[in-house]
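There is one chain below, alone, in structure tokens, taken in the form predicted alone.
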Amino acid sequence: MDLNDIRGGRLDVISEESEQQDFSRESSTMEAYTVVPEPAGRTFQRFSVNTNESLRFEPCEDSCPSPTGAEDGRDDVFEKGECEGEITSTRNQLLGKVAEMENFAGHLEEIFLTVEENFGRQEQHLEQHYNDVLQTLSQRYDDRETGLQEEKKGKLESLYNQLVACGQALDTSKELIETAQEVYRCQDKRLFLKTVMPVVKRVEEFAKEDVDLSLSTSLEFITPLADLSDVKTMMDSINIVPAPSAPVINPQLPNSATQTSLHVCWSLFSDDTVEYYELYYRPVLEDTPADGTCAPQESKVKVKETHCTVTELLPNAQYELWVTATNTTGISPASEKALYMTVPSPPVIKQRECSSCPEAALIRWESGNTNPVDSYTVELSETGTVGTENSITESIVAVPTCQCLIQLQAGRQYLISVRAVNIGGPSDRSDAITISTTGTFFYLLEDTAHPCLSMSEDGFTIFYGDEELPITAMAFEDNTFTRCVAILGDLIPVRGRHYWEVEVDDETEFRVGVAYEDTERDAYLGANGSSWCMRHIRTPSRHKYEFLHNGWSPDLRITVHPVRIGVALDYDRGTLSFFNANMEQHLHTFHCHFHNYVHPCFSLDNPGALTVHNGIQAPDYTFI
């Protein structure tokens, strides 16, 4: 479409918009309806629209007849809400039209500047051609003048030599004539006979010489036809479309990609005529040899626009792109290569490493992408009582690592998912997980477990088998307990109140409590200053309970064996309390200001099982 067509279409739109604006302007100067009060005593208001399109409502002081003459004005009076809605809609339409006209004016200004720039470049182009033609003609003139001078010099030298030869012949003839005359005048016959023969002989020899009396050179100059083919080519090139210059690929714009596609744009900084473009692309592999022997195969797309969407690509992959322009004259040089990236694959939330409490949740995930991503976005939405998702959604953006601590409201249930983000845009959502803030929820840290411990499939029950393993068969890691058959829990690092319960039978000897993350792995729980625990010992006569810290326990006796033990941790008060959950009975409380975050700890001192119950609401009696 040419500029005239654009102008025609746009001017029609401008004319139509101007009529609408005039109509709006006329309407805005009118004061609207004034109505009488209704029988019920409600007073209608009159309104006027200023030229700045703001609304001003004024109460009617005097009752006037309805403009329609009807007694009941309810059929002829706009309701206040309807009037406001109509005016707002009209105002929005006008604002949209004004914005459209401003955009069109800006577009016209850009076209005007582009025409000026193109004219300047074309004028420069013609001037350059003119100077080139003049320079070529001047060179031809100088070459022709030099040739003529050399030809003139040759002709004059030839004529001069011939003139000298004629002069010498004339001198010789003159001398022979004078000698012959002298011999002829001689009176002495004897002397005459003696000298006449040599003279006759010289005359005969001179007569035998052939004297060339024709001109040795032509008087005409050779006039060769001037070779102006290159000048003609230069003149013709003014009307020939030149080959395009190299395009320039624009940098990748945010949100311009998907997992399998890229939207690429480029520009031409000239008014070159282009019939089509060819976009080349190939993936950038980290292990590609420097010599390029195993370089990935490049692909090509042919388009007519200065943009293209490339599909069927790899997720979270870098691609190298370059483009050429082609017209009837030839192909432009290739643009400089640009790097674009597709959107990453969705992350994978590691549910076994997520934990929560009534005030927050700690979400961990793995990227699942070979190339690094710029950041992550965590999205959460609150679900209703029946598990339906509410419309309120919150996003936490620019998360730099693969974990995020989220502040939540207590007693709610949330669906949480994660997106990976790079320059191309955000990935699809990961599979969502459900987080409940009813109570504290955590999993056990398998990498801390003693080799004799085994875990249930759900990860909340630990077993200590009857069969003893030899020391050589135990695989100890740096983080595993080596002396105490114990395991740590992954409690969320949030200060506040946390509660969980432990279920054991009366034959199992155990230790339950809390410990710092760096507690000694070759010591028993409660035997050092970095762990606090409740210990159960089975004796032939009774159940013995100890509350250990630094190897010391107060002298307490518990008469009823607790099958389900409640553990309440209060960071603010600096307390760790134990309860018989079935009887709601307080057993013991440690008082300590925890300087660092602690982890739940569980140990079995003899074969048996222990089950952890978490994610439950703390009973009212635990934090009194």
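Positions refer to the first chain, counted from 1. C-alpha atoms forming the largest set that superposes within 1.5 Å between two forms make up the rigid core. Note that the structure is predicted; figures quoted are calculated from it, not measured. First, how it differs from the form predicted together with its partner chain.
- A movement of the C-alpha atom of Y277 reaching 2 angstroms or beyond is seen between the two forms when the two forms are aligned on their rigid core.
- The two forms, fitted on the rigid core, differ between the two forms by 2 Å or more at the CA of L321.
- After superposing the rigid core, the Cα of G529 is displaced by less than 2 Å between the two forms.
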Second form
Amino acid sequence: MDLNDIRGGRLDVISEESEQQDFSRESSTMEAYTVVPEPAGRTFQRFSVNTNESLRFEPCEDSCPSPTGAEDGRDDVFEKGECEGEITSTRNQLLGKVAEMENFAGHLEEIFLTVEENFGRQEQHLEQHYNDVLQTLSQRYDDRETGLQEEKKGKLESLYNQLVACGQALDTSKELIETAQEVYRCQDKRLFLKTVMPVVKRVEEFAKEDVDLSLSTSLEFITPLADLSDVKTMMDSINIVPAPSAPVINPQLPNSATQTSLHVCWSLFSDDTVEYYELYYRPVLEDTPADGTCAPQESKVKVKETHCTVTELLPNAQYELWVTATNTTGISPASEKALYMTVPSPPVIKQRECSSCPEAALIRWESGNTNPVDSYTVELSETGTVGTENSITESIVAVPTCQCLIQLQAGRQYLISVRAVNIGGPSDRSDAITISTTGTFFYLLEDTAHPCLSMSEDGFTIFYGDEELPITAMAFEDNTFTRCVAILGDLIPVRGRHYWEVEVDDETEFRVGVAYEDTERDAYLGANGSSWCMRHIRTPSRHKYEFLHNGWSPDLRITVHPVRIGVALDYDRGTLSFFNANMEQHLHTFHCHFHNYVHPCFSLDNPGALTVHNGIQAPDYTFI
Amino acid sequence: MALTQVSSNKCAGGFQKVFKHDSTELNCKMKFAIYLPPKAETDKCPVLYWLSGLTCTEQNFITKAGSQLAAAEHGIIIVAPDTSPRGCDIEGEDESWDFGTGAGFYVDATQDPWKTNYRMYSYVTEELPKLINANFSTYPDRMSISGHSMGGHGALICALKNPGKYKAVSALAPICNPMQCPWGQKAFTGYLGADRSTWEEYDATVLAASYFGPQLDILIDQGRDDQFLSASQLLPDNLIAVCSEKKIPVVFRLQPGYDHSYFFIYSFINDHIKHHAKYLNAMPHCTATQTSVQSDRPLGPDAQLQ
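We have the form predicted alone; now please give the form predicted together with its partner chain.
Let us now look at the entire complex, which starts with that chain.
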């Protein structure tokens, strides 16, 4: 058979190749240890694997001749040292070559094995193919034979029937002749006359009957032309590769996605030959109707590799992907559909809603994504120390909500950023926020501000203007103070020590202190059990001070009007102290165990301004 | 300068002791009480001088005020001297409770027969601190002063007359303006003579009006139901008015329901010890900064006044 011939031929070639390879290896090994070079031109066998993956040998001239020549090296005894040096270098070169050769030989062996393996596979494949063809032919033969047999049987049957009919006709005519002869030989004329008429009638009738003597069936057999086109196709297809089977798309790998791109991988069955793949993808939208009538348009990319990076996608979105493989023979069925997810957009830190104290920071942010993400990662690094610049020193993972309370160390500076995370991986880092843990830092809660209060741009100075707003112009919301011209500060919920300062001028009537978050909005600060404050009242003759809680104040006199008031809150000891910060003078201390978290509160009882100073290290004297 | 221990009792982890010594200023034997906090066993401690009121000895404060726990907590030595020389055999010494024995008024008497012994001002500002610093482990530059009633007057004048000498000052129901009250007038006439201008040197309100020196922080507590307040013996409003005008920081607390007794002192002594601790235990570097700021001033007011 041809197949065997081809196989034999190829095998021969391969074995020749290997023999030559062995020989060349031997010779090179030999040369490596032969110090005296052979005078005759040595040849090295140089091997290369060309692009067609077939092996080729290129005999080439020795590429490392000794510069002095082999003869010189042997004769010149005076240059023995030099010669030895050369020999050593030559030997080293040769050793290098040998290593190269061995390496190459190993490579060849590998190729040899691969070729053999591929060949075996191909052989098997061909055998199966030919078996298929033979089977098809034999089936075709059987079918045809059965047809002919049946035709023959039909023809014989019809001929036989004709024969029987002829015999019957013959018998009938014989009997008629006999009857006529009998009548003819009849002596009795009267009887003759009596009987001749029916006989004549019968003969006449008989003569009327037409006996069909032509052959009722054709002697020829119908032999339709055999349609062997399918066999031919089969034969043709023996030498070409089969169409690939459906590739297997891999599930999404961690960190393989970005905000706008997905890296997709798939694999093929090792027997398949594929010219290119086509990757299809389309976003999975949650509000798409189940019947898929308005399913989003699918996109397609053609790639040669078994991986592809799809770009220009939406962030934090799920995509459905599938892949087909194509070769000259045809297209594979589509792979299973895989679901991949792009990573979310980075969150946006809400600077004005972050607060901190020496032990902790409360960071709040916006998701930055319309769809929900799985979680957030908060990353922090300490700045200002050499070597830790830009390196993340701590990460808090799996934060479920858009805020996180982070434990920190006092007296440091941190850069804090946030990433949103979904199944596709983490987003880019958000813009970082700088947190200094020197003191307590908070912003004012604008939504609590009485309508008459306005705020400076930096949010730390509040103004109560001279002109009275008409009551109709005041927009009271659920959270605003309606009676006391007050505002709350957003103190971090940490039960530690907090210190801040308030700057006022001589004439400003104010109340500063703390209040529970839910303190009555229609009451004056200090007038109830949910707020504690220092109140300044300017009488024509003097400054008056009250330290109000539940509407009661101790009776005290302060000789120097404080224009910068230090407020020190200590949850553990249950104290709230007020100081004249410029003079380090203690003014008053409330003793109260704050069961809930409190917020700083500030109010202006007459037109004026008040400035909050934040992030100040608490002086030593504040927490004696 | 030999000290004789009269008593020693363990108290609040430290020791409450009483010593006797021969006073050169007063020319008599004097007793003083000293509380040594636990910290004093190993470290130097600052000293708070407590001046008691009329009729008191060194015993009243240490047995009634309950100051030892707070002193132990803050690591402060409290020295409480007697309120006058005793046993000097001066005629009229024991005639009244508000003059003579138990009523030294913390002045240096200039009138006979008092001027040899009744030198309580020099005793509490000079002799006693020297004695204490020589015999106990103290920080000589970290001292403060406080007192009750007549002792409150004493504490205020000591602080106002010696700018920078005392790191802090406080008083409970002090006689703020003795020139204007019967007690003060009686005592000053007796010890200093009829010339009112010599009284001014020992009147807190007058002294405050001319005070020039490092910033003081004065804490004053006063019972609202104090009989001597209503009898115009104490006159805190006069002092407050001057301090307001002179911008000397005072926190004056009028405590409703309290009288003039040691029950009142007991109720607020912790606040006062804390007030002193704030300045006595301030970190040394802070003190250094303040000193340097002061020395930057073109005219050294401290030097001028001293």
